[in-house]
Amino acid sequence: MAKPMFARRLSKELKDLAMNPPAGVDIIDANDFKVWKLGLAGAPGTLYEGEKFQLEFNFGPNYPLESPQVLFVGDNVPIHPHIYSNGHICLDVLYNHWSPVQTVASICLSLQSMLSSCTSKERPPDNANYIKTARANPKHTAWAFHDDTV
């Protein structure tokens, strides 16, 4: 029996990540096609240099037609104007600007770029309220993308 499309795609992506990971990205746990944990290191010369973060990717059966759920998890969630203290990430490519040509590696690069362009470590202004009311899955949030400066 043939593997479903998402399983074939994730098999290829995992192989590519293992053989040629982007700088600062490492596989922590990717034993199935539902949840992957990846390490993401802050890029040299940025506010996050030397810091290590953990990302969790949750894939649905419609991946790559639908984006994965992506969160920062663990004890070190980056302090950034677009990252909430619960790990939710306000980044348009994870939601309404998702395209099936994107990959786990390209998401990691987008997140590294977002971190690298940051000029001040601070939480989003509505962090306290958001984390009280947010659903567990950030894909259920009605995001307003209005600041592309960080």
Given for the second form:
Amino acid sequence: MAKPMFARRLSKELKDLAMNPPAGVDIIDANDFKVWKLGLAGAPGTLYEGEKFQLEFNFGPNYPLESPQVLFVGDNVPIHPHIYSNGHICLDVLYNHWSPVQTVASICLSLQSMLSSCTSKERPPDNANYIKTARANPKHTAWAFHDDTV
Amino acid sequence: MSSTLTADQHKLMGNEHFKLKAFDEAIAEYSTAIVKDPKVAAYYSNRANCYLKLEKYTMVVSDCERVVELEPKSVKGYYFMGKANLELSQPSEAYAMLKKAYEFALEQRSSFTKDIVLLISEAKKQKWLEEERRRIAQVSETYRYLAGLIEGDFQRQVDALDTTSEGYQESLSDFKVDRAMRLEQLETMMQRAGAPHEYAKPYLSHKDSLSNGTGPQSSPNPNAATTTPREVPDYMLDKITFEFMHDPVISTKSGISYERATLLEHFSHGRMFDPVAQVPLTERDIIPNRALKEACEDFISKNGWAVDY
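What I would like now is the form predicted in complex with its partner chain, since the data block earlier showed the form predicted on its own; can you produce it?
To see the whole picture, the full complex is given below, headed by that same chain.
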């Protein structure tokens, strides 16, 4: 009969995202309920002002009970102490602190605030090592969330 | 050779056919199993599932009736029956069956629970549509009758007029104004009674042909019936699925309500916390939110469209 749960919820999220997008967020490509590409613009008054980034969301059939896979893609991956050069993001709400009431919009807001509170543009200290060993899916990484301040 | 096989072996063969989507062959095996042992509920429910796939809904219902006779708490029996009732456009029957299916599915922790909730919403919507159609038909019927009376009055007045008299034109236009006014009043009344404008339209055309376009025309806003915003209060939507809630439960740790089936599934992913409040929460810490459930039921019975919101 009807669409599965994750597709029904995603179609509602998409409608809402198109109508009230969070600041700096635009939909680049959301033609199915598997992969979405969103644009994220660095907020004015922050280190990322004027920069444009691309985010890729991969949803599994257990969304929203399981978190989506989220990473930065494209030529410009923000230089940030919690973002690896392969696009992987070290943010607890995407992994062990995921809650099913979170949405694509709320993830975008978390990322936006993570970027905005950054004080110096640099890669994580273990970047070189991490990108050599990391799997394609950041959800397979055993994240250690050492810094709660950023 | 079939005579040497047991009823259960026929069922297993039926299952193999079912997996390969050979539903007619599966039905034949289940039927043989039933002949050999007519007291096993699973033979009927498996056959009912085949009939569902083949869209033979009356057969589904009769097999399911047997299932619930043999196994009064059969989730599948009530679930398949409710599904078939829906397809047969019997939403009230479907609703009754699915409510039982839901009750037993919760008890037995059936994996069908979520699907049943979706179907219950669908049944509620169908029930609402059915009532809506009945109401509109009734209102339209009343409209047609009353408009006919107004039209009849007008005709009698015109017939009584002396076409050669001096004031003929003046009286005629007076009558037309009067008729247009009364029709307009009737229309407003009907719209208040809830008949969408488009249902009234077919009965309005004849008055225009009579008035030759000279009399004052009532031109109500064609969107009048559709301008009322269709919005579902956020508190009636599950915070996890964003669906209209059917069986809201309240977290005693936070006071926040969720749809029971989705919250239980959230727990089954090993996440023993309140999704919004992010505090520890288990199945023992939730209780039904009866007031909200009543509010939801009341709302959906008047706004069946909310199911697809």
